[in-house]
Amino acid sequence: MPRFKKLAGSNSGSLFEWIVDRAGLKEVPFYRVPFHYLSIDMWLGALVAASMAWLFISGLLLLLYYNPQKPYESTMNIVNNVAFGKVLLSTHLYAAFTMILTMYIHFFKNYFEGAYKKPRELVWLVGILLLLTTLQTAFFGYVLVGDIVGTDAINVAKGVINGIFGLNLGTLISNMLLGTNPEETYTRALGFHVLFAGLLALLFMLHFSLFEAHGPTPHHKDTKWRTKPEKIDQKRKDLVPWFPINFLYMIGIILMLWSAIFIAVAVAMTQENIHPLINPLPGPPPDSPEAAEHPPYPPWFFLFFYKIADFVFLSINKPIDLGIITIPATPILLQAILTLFLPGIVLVLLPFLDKSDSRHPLKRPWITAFGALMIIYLVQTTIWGLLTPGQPVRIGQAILVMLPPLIILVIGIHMLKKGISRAEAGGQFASLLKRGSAAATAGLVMLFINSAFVFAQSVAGEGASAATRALEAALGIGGSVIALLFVAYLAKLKKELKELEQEGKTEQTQENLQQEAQTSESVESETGWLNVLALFYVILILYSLYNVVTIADPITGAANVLSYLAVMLASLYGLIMIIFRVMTEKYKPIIGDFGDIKPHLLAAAILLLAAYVNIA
C-alpha cells in the first residue's frame, strides 16, 4: 500500500479512491436527486436499459454461431452442442419479452404523469420511436429461430401487410422485406435483426443524452402536479452526489433484473406445457407432423392487432371506385388506421397538443381515459387473440366486449372531475369524496349490469358458441374491472392532490432539511444484521459460482445452471444493496425496518424458486 500511495501521488489512501479521482467520477454531469427517488417506479428507464444490455451481450454471442442459411438447424446446434448455448438463447428470448413489458410500463407511467410536457418533448418522441424499433427488432429476432412459430409469425406478418396495402402493394412490400423463398426470408430478418438492433442502440443513447439534459421529472410531491419547476433544482441540500449512490443503485438494478429473467426461464425449462409464444426452446420444424398441432400465431406482443384484424365489420373486402382512384380490396386496412396510425399521430402530438400547468391524471381527463382505455384494449384483444386466434368478430361481439369498460371510464372521471373544478371553486373536501363513491358505485352498477347481460349473450347468443360467448363475457367484465380499479386509483391520487394543495409546501426548506439531517444522526444505526447477511450472500455466491463451474453438463443441465446464476446474481443484488444502505445512512438511518429489508426479499424469493428448479 505504501508503494501504491507513492504511485498515486497524492493522500488518496486506498486504489479506489485513486481510480474515483483520475476517472473523474465525482464530476460526472449526470443530474443528482434527492434519496427519495431512488426507488424503482422512478427507475422503470434503468429497467428496460438493464434488458438491453443483456440483449446485445448474449445476442453479439449467438450470432457467432447462427447461420442464416440454416436457421432451424443452426438454431438447435447452439441448443445442443454450443456450452452455455441453451442459456444464451433462452435467457435472450425472455430479456426481449423483459425489455417489452418494462418498455409498456415506462411507456404508460410517464403518459398519466404528463413527463412528455415542456422541456421533455424530444425525449417523448424519441422514447417513441425506441417502443416502435424494439417491436421490429423483436418480430425480425422471433422469426429467426426457424421453428413452426417462427414460421406461422412470418406467414401472419405477410397476410397483415396484404390485408393492410392489398394484394398487389403487400406482396411488394413482403418480398422486400422478407424475400420470395427461406435462404432470403432469413438472411433479410438477420439483417433486419441486427440494423434495428444498431439503431435501438443510437436511439437509446440519443434518449439517454436528451433525459440527462433535463433531469429526471420532478416527483409529483415536490411539485404538486404542477409542470412547475421542470427541472429538480440541483443546488437542493438533500440531493445524493450520482457516485457513487446513483451508480449503485443502477448496478443493483441491473443485477436484480437480470436475476429474475435467469430464474423466469429456469422455472420456465421444469414445465411440460409451456405455451408455445412463451416457451424459452425452439418449437418443432415447420414440417414435422407436430408443427400441425400449433395454430398459426404472430409474437405475443402483436396478439392484440391480430385479434383486431379478426373485427370483420371493418373489412374493405372488395375494390371500392372513387372514381379517380380505386382502393383495392384491404381487409384489415381500416383496423390498422383506427388502432395502430390513429393512436400513434396522437402519441407523437400530444406535447403539442397538451400544453397545460397540470400534470395531475384528473386535469387532463381525455388524455387520461385514453391511456386507460388503450391499456385495457391491448390486455383484452391480446388475451382474445391468444384463445381464439383467427375467429371473426362481428360488431355486437366486440361492443359487449368494449363497450363497458369505455362507459365505465367516461362516467368515473367525468364525476372525479366535476369533483376536482367544484374543489378549486371553493367546494369541500367532502365533496370529492362523495363524489369519488358515486364514481365508483356508478362503476359497480354498470359491471353488474354488464355482467348479466353478456351472460344472457352467453347462453342464448347466435352464431357463436357458448364457450366463444363465456370468453367473451370473461373479458367484458375484466376489462370492466380494469375501468373500475383505474377509477378508484385516480379517486385516490384526487384525495392525495387535495392533502399537498393543503401543505402549501413544493419542497422542503433548507432548514427543514438541517433539522432532518441532525434528527438522522440522533438516531442510533443497527447495522448487526447486515454484517451476518453480507456474510451469508458471499457463501451463496461462492456455492453458486462452484456449481456453475464444476457442472458436468451444461447443456443438459441448462435450468440447474440458470438457477445458479440467478443466485449468485441476486446475491450480488443483495450485497449492493446492503453497501448503498451503509452509504446512505446519513440519508436516512438503517434501523432495521421493512424499507431496508424489502430488497432483501427478491434474494429470499430467487433462492427459493432456485431450490425449486435443483428438486424438479
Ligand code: HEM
Second form
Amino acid sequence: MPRFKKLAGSNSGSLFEWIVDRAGLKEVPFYRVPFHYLSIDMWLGALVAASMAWLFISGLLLLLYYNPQKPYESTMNIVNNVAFGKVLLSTHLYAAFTMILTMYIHFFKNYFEGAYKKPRELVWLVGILLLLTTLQTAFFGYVLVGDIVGTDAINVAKGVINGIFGLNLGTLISNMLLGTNPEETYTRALGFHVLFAGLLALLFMLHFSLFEAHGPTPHHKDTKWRTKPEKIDQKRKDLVPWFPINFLYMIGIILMLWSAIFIAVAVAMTQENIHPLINPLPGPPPDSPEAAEHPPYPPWFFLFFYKIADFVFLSINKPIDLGIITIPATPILLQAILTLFLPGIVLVLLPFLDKSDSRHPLKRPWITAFGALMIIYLVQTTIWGLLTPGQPVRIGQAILVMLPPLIILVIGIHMLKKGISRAEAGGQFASLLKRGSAAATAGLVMLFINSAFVFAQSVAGEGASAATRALEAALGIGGSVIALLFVAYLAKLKKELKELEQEGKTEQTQENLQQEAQTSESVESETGWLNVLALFYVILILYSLYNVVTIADPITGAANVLSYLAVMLASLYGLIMIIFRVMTEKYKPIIGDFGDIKPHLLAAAILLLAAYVNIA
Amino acid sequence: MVKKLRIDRRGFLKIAAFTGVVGTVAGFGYPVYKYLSPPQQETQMPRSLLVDENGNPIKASELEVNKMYLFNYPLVNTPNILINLGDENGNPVKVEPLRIPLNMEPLNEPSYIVGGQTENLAEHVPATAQLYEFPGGVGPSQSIVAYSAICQHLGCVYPQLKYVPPGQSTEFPTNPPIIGERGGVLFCRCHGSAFDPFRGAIVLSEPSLRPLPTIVLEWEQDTDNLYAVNVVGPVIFGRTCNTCGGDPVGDKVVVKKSEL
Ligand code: HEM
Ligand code: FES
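Can you swap the form predicted on its own for the form predicted in complex with the named molecule?
Next comes the full complex, this chain leading.
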C-alpha cells in the first residue's frame, strides 16, 4: 500500500498502522499496568461495561419498534414478526441480568479489597450511584414489556412504595414515576428507562475518568495489602503498552462476555419450564387465563427487599403522633430504613470511616463482616422471597434464618483477627484454625441452629407449616455454610499475608520478571498448536456466519441463531487471545500451561453449549 | 530459520485476525440489516361499503356533483377523494375506461395517453409501457370516481391536493391554468403536479411522473350502494404495497363531505 506508506511516514507500511498512528493509539493516556495484572479479577469493571455496551446497542435498536401505546402488542411484534427481533429483546434482558450480577461482583471485590480508600473515594461514590441507577433502569425496562411479569412488577412496586412512604406520599411518588392510567404508565416507563440509561452512560463516563486519574489499585501481592503505594508506578519495567496489548485483552473480555450472554439466552430458550422471572421471552398478557397462574413477583433483583417487606414484626401499622409530625401507617418503613437506607449510608461513608493503612480484610474486620453479611442476606432473602412470596415473617423465623451466619462470621473473624493483631498468639490461633476450628465452628452452628429452631417454633407458633419451617432451617443452614466458607477463605488470606510479609521486597519480584523476560527470548516457544487453533477459530467464525445468513427463519430459529452468534464471538475471542499471547511472549513465554489454554477452554465450553442447543 | 518462521506466523495470524473480525462483523451486520427492514404484513384487500357518519349506506344518485368526498381505503391511514364528476353546469359526465401507463412522460407532447379498452394506443406510449386498467366512472351516470388523496410526487395530502371543478380553474396559481380535457383538474399545491380527474388521474403536469392510484368502485344498481373493492395504478405513495403499513379498514368505511 504505497500511498499509505507515504502518508504515514517512514516506518509504517499499512493502512492499519496508519490508523494506529493517526488515532494516536500508541499514546492513549490510560494507566498502564504490569502484564500479570491482565487477569479477570482485575477487570471486573470491564465486564459490567461490556454488558452495558450491549444493552445500549440492543436497546436503541428495540426503540425502533417499541410503542408505549401498545406495549404488549409491539413487544410481541418484535418477538414474532421482526427478523432477529427475538434475538435482540432476549439478549437485552439477559445483558441487563448480567450487568446486575457482574456489578455486584465488581462492587464486592472492591469492597473487600479496600479499593475505595484514598485516593479513590470519588470513584467509589459514583460507583454506588451507578448501582442504584442500574437497578432503576432495569426496573423500568422490565415494566416496558407489558406482560404479566411486568404488570406484576408495577403492582408490587406500588405496594412497596406505599408501604414505605404511607398512602398519601406513596401515591404521589408512584403517580410521578408511573402515571395514573396505563397509557401514561408505559410512556413514562419508556421515558424513565431511557432517561436513566442516559444517566447511566454519563455516570459511567464519570466513574471511568475518575478511575483513570489514579489507575487501578496496585495488586495486594505488590503492596502486601498496605495502602501504599497508592498507584501503580508508571516506571515499572514490566508495564505493558495500552495499545495493542491491554486493548486486545479488553476486546477479548467484551467478546467473551457477550458470547456468554448469547449462549445463556440460547440455552434458556430451549428450557421448557423456565421460571417466568428469568424467562428470556415475554410472559402471557395480564388479561389472559394463563396469567392467573403467575404469583406476583417483583423482578428477581428486587426479590430480597420483597421478602424483607414481609418482616411484619417491624411494621408500623398505626399512625404514630410525634407531636411535630405524624408518621402515617407505613408497614415497610422500618424495613427500608434498616436494610436499604442505613446500609446505603454506611457504604457512602465507608471511605471516610475506614482510614486504616491496610487493605487486608482481616485488618478491617467489621467492615469485612458487614460485607459478608450483605452477601449472605441478599442471597438468603432472594431465595426466600422466591419460594414464599408475600408470606409474612415473624421475628422468630427471621432470627432462625439470619442469626446463624451472623454468629459464625463474628466468631470466625474475631478468632482470625486476634491472630493477626498479636503476632505470637497469631501463630497459635492460626494453627488452631488450620487444624480443627472449621469442624468446631460447624458443630457450634448446628448446636445453635437447633436451639434457634426450638426458639423459633415457640415464637412462630402454629402459624408456619412444617414445610415453611424446613425451608427456613435450610436457608439458615445455607447462609451458615456461606459464612463458614467465607471464614475459611479469610483464613487462607491470612496465611498468604504471612507468606507475603516473609518474602523479600516487591522490587525483587520485578527483577525476576525481567530476567524471565530475557530468558524467554531464547525459549523460542513451541507454538505450532496456536496456528492450528487459530485456523480452527477462523473456520468456526465463517461456518457460523454461513449459518446465521442462511437460517431459514430467524424467528423460530432464534436459539440456533443465538448459539451461532455465541460461537462466532467465542471464536473471535479465542483468536484474539492467541494474538494477545503471541504479542506478550516477552513477558511470559508460552508453555501451554493452564494460563495459556484457559481462554480456549472457555471457548470450548461455549462450543459445547452451542452443540447442546442445536441438538435440543 | 527461526526468524523466517516467526514472520510466517505473524503473517498467518494477521490474515486470521482480519478474516475473523470481518466474519464476526458480518455475522452481526446481517441480523441488524434484517432487523432494520420492517416486516411486511400484507393483508387482504378489503371490500368496504361506503356509509355516512350515521352508518347508513351512501346512495350513488345522491352524491352532489363536483363536490369532494373523503374516505380512507384500503388502510385506515390512506385517504382518498370521491367525486361525482360533472361539467360547469353541474350535469354528471360519463367517465370512460382507459388503459394508463404506470409511468408517464409529462414533458412530451401529448404528455399523456388515452385509449379505451378496445381502442388502439396512441403512439406516444412506448410499446414496453406497463399499463393498468382504469375502470371509468360508476353510478347511474357512470360519473363517480375515487382517487388516492396522497400526491404521487412527494406525498402531499388533501387539502393540499384537491379537486378543482370545470369553470373554477381561474383561481389557479399557474397561468394559463393547467386543466384537463373537460376543464377540471386535481391539483397539488405543494409543487404543482396536476392530474386529470376525467381521465383516470393521468399526469397533466409534472413534477409527478405517475398518475394517482385509482380506487376501484362497485355500484349496486338495485340498492344504489357503493363499494370500494380494489386499488389499481401505482402503489399508494410511501408504501411498499397498498395494504402494507397500517390496519386495513373494515367492511364499512365512513365517507365525509369535504368542507372546501
Ligand atoms: C440507551 C439505552 C437503552 C435503551 C434505548 C433501552 C430500551 C429498551 C426498550 C425499548 C425496551 C422494551 C423492549 C420491549 O418490551 O419491547 C427495553 C427493555 C428492557 N431494558 Fe432497556 N434500554 C436501554 C438500556 C438498558 C439498561 C442499561 C438496562 C439495565 C440496567 C436495561 C434493562 C432492560 C430490561 C430488563 C428490559 C426488559 C426486557 C425484557 O423483559 O425482555 N436497558 N429497553
Ligand atoms: S407533493 Fe404534490 S406536487 Fe409535490
